[in-house]
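Given as structure tokens, the chain that follows is alone and in the form predicted on its own.
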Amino acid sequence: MGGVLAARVRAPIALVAAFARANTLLSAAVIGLGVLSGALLPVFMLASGALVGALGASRSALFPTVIVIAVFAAERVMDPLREELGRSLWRQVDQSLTQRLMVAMSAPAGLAHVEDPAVRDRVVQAQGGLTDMTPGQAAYYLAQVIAMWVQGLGSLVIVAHFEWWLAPILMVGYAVVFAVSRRHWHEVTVVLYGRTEALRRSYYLRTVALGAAPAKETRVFGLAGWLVDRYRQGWLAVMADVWRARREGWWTAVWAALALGGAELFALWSVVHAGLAGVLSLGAATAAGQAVLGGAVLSQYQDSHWLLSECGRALGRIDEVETATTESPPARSPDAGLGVGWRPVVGGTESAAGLPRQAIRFEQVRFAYPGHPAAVFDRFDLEIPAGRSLAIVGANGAGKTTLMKLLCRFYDPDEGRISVDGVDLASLRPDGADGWHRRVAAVFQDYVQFELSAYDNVAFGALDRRGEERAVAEAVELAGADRVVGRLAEGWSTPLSAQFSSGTQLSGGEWQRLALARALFAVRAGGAGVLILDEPTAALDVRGEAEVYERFLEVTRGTTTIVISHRFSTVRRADSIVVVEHGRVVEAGTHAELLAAGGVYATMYRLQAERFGAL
């Protein structure tokens, strides 16, 4: 019981602290306006009672009349001011909380938390993705809730002044009804949050149906109707549980409201009786009667209260995400439901500057993805000589891309180690100016198409060198992307998205050339010593591929280059080649050596060569 009470006390404190973190002065102004607005009605009750009393006794009514008019005028001024300040705070709170989430999700060096469904659920909940109401909307209603509480408590003080014993009776009734309503809303919300993953799936279908990128295939394959039906079915399945929860608590709320109504009628009758009996003057009875009705606001659990509760819940989710993404999170039990099954990439202390100079080695590495018991690698060994090119081939699912994730240190091995010049990769700092990530440049198979300017798409390869326009232009030229940039309407500053009026949509091959230019910029300007190319020319034609690789092998000479490709015309250019099957290296050598061996590589090569020969 004490823990629940302490949590109830901490919740509003945490809310106010979050609002103050977004904008202290604006939060103070919103709270102050809420207090003043809430105090106006009790003042009006007293002034109107005094006015009635003065008129009944034929006394001067000037002073209470002035107060009534002043309260009326103040309310008219405060309402729009409260709304404008609330809207401004709303936006700033959303920005502040979103920034916290962005920092938390981008802080770890690895990828495990990004791919963890439990963490993704928390992120959606923290952003209000389930209810389509952002946490910042609570800031808009903060002043309203404060005004309600001040109005209600002020009304009870007036009631207690005239009939002291009525105030505790009403307070108990208000508290019971408020608690019943609050619990009912909470139970409904718990059902909703318990269906987060199901709603995420439904919302994904909605995104596919509304998005521009999937539009071609949804139309070609006639998926529009199917997407709408599946979205509706998934959403309705969740809402059916929500509606059931609402119905289950409805009668309890009705009986509580009826009981409170009886208490209020009794209070009003008591005030009227006291007035008729002469115990209360006409003015006092008027003020007390209004106060009985005004205090009823304390029993009302409205949307504004729920939004504040949701904001508090969002803060809790953000705290959970921040805890889950710290470098050394506290131990969590299996039923904690967040971050279970993955280990963070814990930062090392040693500098990675200048590495590798000799070799990168995978030594008896075992690795399985979180939540998947089958190991991708088990006692995996591989040596990658520094300053040379290595090609990795193998069937889909052999573990080639996972190998690159481990090399980039997006994950740490479960067993064994990866060493760089004999130094355990886990002991190197992943981030920072001399971190391992700065030593790696990559074009991943699912490379990012930044819907930003063409310049940024290349300069992101070495953000600290972003201002070196000549180096950016050189990387673009070496990647053969200068023709792409040359035809853009606004040159370097052209947004690469058709969603913007001045933007342009690139083809797959054009995007891939810019991704290659980004990696080249990271090597030549950023000083990256390891270049990873995962199917880097999949979107290019044969001539484009040959052109790119001739340039790449020349300009990256001396860089440790790792190429993953299914195209053997690309693979054969590497200094050495390894074949990976079932998480192990089964063959290694040069192109000529592997052909002569007549093994897996030779078979794969001849199958591809025969296909092209038949053409």
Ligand SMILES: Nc1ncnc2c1ncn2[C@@H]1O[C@H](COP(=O)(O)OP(=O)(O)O)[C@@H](O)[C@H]1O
Contents of the next structure:
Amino acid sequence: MGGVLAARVRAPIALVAAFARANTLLSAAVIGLGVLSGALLPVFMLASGALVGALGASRSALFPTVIVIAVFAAERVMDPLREELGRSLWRQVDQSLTQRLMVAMSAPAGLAHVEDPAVRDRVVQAQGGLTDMTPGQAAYYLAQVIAMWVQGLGSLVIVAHFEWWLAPILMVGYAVVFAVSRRHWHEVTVVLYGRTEALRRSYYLRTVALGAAPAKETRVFGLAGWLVDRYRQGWLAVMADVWRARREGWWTAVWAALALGGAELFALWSVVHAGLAGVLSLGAATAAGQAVLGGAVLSQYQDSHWLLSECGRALGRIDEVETATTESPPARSPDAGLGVGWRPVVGGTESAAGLPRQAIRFEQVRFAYPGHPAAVFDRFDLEIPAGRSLAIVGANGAGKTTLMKLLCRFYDPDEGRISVDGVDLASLRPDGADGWHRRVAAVFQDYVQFELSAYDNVAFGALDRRGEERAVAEAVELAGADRVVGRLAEGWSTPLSAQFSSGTQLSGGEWQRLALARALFAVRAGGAGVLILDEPTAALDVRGEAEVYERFLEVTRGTTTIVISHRFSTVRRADSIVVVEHGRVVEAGTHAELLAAGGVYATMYRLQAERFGAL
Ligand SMILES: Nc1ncnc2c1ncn2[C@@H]1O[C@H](COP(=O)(O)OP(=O)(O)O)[C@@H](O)[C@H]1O
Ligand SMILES: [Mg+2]
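Could you switch over to the form predicted in complex with this ligand, since the one displayed so far is the form predicted on its own?
Whole complex next, starting from this chain.
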């Protein structure tokens, strides 16, 4: 019970603290306005009571009349003010909370948290994605809720002043009805929150139907109807549970409201009776009667209350995400439900500047993706000599991309270690100017097509050198993307998306050249010493590939380069080649050595050569 009570006190404090964090002055103004507008009605009750009393007794009614007029005037002024400030605070709170979430999600150098379904649930919940009502809206309603409390309590004080024993009766009635509705809505919300993943699946379908990227396949395969149908069904299935929960609490709410209505009628009757019996004056009875009705706001659990607790829930979710992404598991609360089976990749303090000078080594590495028990690698060994090029060959799903993700330290190995010149990768600082990520440049298999300017797509390779236009242009030229950029309507600044006005959509190969240029810019301007190319030329035509790749090797000579490719024309140029199969390096050597050995590599090479020969 003590815990519940403490939480009841803590929650509003946390809420106000979050609002104040967004904008202290504005929060104070909104709270102040709430108190003031809440006080207006009780003042009006007293003044109108005094007015009736004065008129009945033929006294001067000037003072109460002035007060009544002042209350009306104040209301006229305060309403739009409350509206304006409330809306402004709403936006600022949303912005502040979204920012916290972005920072928390970007904090770990790793990827496990990004892919954890429990974390994804929290992200949607923290943004109000389940209800399409952002937590910041609570800030808009804060003044209204405060006004209701002040008005209600003020009314009860007036009731107590004239008929003291009525106040506690009404108070209990209000509290019970409020608690019943609050509980009901809480239960409904718990049902909704429990269906977060189901809703996320349904929202995904919406994204597919609305997005530009999936539009080709949704049409050619005729998926539109199915998507809309499934979206509706998924949503309805969740809502059916929610509506059931709503129905279950409905009658309780009706009974509670009826009981409260009875209590209020009784209170009104008592006031009227006292007035008629001459115990209360006409003025006093007028004020008390209004106060009985005015106190009823204390019983009303409205959307505004619900939004405030919803905002409190969002704050809790952000706290959970922050905890999961910054603290190691023992420090984490066991009931947070996040990060089962993974540690956030954070920490490491040693500088990575200039590394590697000798070699990167996978030493007896075991790794399974979090939440997926089957290990991709177990006791895996590999040496990547510094300053040279290594090609990795292997079937789909052999784990080539996973190796590169481990090398980037997106995940830490479960056992064994990856060392850079003998230093454990986990003890290197992942971020910052001398961090490991700055040492690495990569073109991933699923490289990002930033729907931003062509320039930014390349300059992102070394953000702190973004201003060096010449270096950007050089990287573009070396990647053979200069012709692409030359054709763009607005040159460099053309947005690379048909979704923006004057934007363009590039072809797959053109995009790949830009991704290559980005990596080159990272190496040449950003000083990255390790270059990862995961199927970097898969979308290039044969001539383009030969041209680009040759130039690439030339330019990146001295850089530790790892290239994953199915094209032997690319692979054969590497200083050394490894074949990965079933989580092991099964062959290693130069192209000539591997051909001579007559193993897996030689077989694969001949197959491809034959096929191209036959063409
Ligand atoms: N994020 C992930 N979560 C769980 N399993 C994954 C993830 N990424 C890849 N895998 C699995 O790991 C295995 C190796 O994948 P990958 O390294 O991408 O193979 P390759 O690049 O050699 O084709 C595959 O079985 C794949 O399903
Ligand atoms: Mg791959």
